[in-house]
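A single chain, nothing else alongside it, follows as structure tokens in the form predicted alone.
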Amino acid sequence: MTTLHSSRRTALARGYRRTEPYRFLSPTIILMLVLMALPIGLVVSYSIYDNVITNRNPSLVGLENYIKILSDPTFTIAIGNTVFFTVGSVAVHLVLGLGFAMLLNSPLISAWVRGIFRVIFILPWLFTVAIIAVLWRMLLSPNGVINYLLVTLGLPAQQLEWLSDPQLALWAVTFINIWAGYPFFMISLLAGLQGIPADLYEAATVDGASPWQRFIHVTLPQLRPIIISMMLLDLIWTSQQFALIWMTTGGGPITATEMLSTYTYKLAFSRYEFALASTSAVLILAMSMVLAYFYARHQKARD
């Protein structure tokens, strides 16, 4: 009997043991099925009924919905939009952010110099996006700066409406977003620029290696690393960038600056088609999950 009872005691405290990770991680795993896993699925189940919230007894209709919004040319108006938006602007980013990480790690220049243009570089990244947009509207507005500017210069003929043409509207948010984010890029590589082991640079040197040859074949390589996760995690950011848009042109005029971010709300909270704009915020999930994907799989072969 006294045998029996010391291996249930021994089996239990085995099972015990082998819980104990579970438990640990028991109260992140709750978090993450409330916060994340039970929206999403509350989505993804709004995307395949009819017009959901608004209507009391929402009837299935399976992939009907899918096939709207694929079939909708202003979806792929805005897949065109996010697009340009987002790849001009993580292209731009890089180079900004690099050329001015290799001008503040510069010896060339003095410290006190350095200094300023730090301050000024990262000013940008100072601003929330409320007062960006406010900012640059004024900025850009038919009696603005900007149109001042290039009046005085004798550029253009008339006074330029750059978020209310449908030709400049979408160029003028992509250069305010360019202008937001570089100061991120700056920094991180300024980081890596002076992490980058100085004997590196003096082999170079040695062997022959022009300025040129050291920042290709030192420098991007060293680098390399730092770039790809920011570009990637850039990629997914800015394809997802609501706040900008909406403030400054509202995904207008006409549909010149839509994207998948701005057309959703619009169907949710402007046309109340809440079933639609699941079906849009389920297709942009899966989107950013091959996003998601290649970051992962960067960050574990850095591993």
Partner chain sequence: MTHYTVRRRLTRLAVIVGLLAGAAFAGLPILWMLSSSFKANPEIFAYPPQLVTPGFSLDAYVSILTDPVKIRFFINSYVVALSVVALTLLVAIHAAYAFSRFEFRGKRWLSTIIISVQAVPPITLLIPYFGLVVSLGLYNTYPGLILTYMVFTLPYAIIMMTGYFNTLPRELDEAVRVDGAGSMTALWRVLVPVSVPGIVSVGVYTFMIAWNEYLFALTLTRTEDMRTVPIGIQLLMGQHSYQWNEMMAMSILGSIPVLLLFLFFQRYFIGGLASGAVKS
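Same protein, different form: I have the form predicted alone, so give me the form predicted together with its partner chain.
Partners and other molecules omitted; one chain follows.
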């Protein structure tokens, strides 16, 4: 009797212990199901109905919405703009981030000078996108200080309408995004630079390598894993940018700065085409997942 009782108790205790990690994880699992699995399931199902949310009895239309979205010329334009904006931002983020990180890592400046400049260099990243958008609308306005500086330097003859000229708007929003986003690269690359063992440089110097050769043969190979991770993350995040575009140009003039995110948002919340918007959202998800796959594979390879 006692043995039976105690063995049942150990069994209970073992069961209790086995479920223990899941009890710690249960809020996370529930939240992930409600906030991720369910919404993704919903958006995929929305995309195969004719109209949802506004329509009480939507009917199944299969892949019709996908054909509509993929044959919409604005969708193609939005893809082109998103690629330009994303690739341009990421490339310059890397160059600026690496350049500033190397300046900050220079042994020729004292620690407190480095500290002050580091804070100044990080500043753009600390402001919310809504504020960055309003600030640059002021700076880039035809009567704004940027045009004043360019005219003073003798560059363009007339005042440029940076955000409302179809020729310039995409360049302007890309520039703003570059300004706002390079510090994140810089922080990570600075950490990476500080992690490179000094004897690698010493050995290269002994071998007679010039500063440029040391950069190419020591610095870059050592930073390679960080650079690849940061570029993939930045590609994922920049291609999803919404607030900056929405608050500076709204995707215009006409479609000059239309991104996949603004295109989808307008379909849903200006035209109330929730089914078509969901279709577009599913396509964006698929593209992001391709990038996420490469990111996850790269991270795994580094472990």
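Here the rigid core means the biggest group of C-alpha atoms that line up within 1.5 Å when the two forms are laid on top of each other. Residue numbers count along the first chain shown, from 1. None of the values given here were measured: they were computed from a predicted structure.
In this overlay on the rigid core, Leu38 has a C-alpha that sits less than 2 Å away from its partner position between the two forms. Once both forms are fitted on their core, a CA shift of 2 Å or more is seen for Ser26 between the two forms. Once the rigid core is overlaid between the two forms, Val290 does not reach a Cα shift of 2 Å, moving by less than that.
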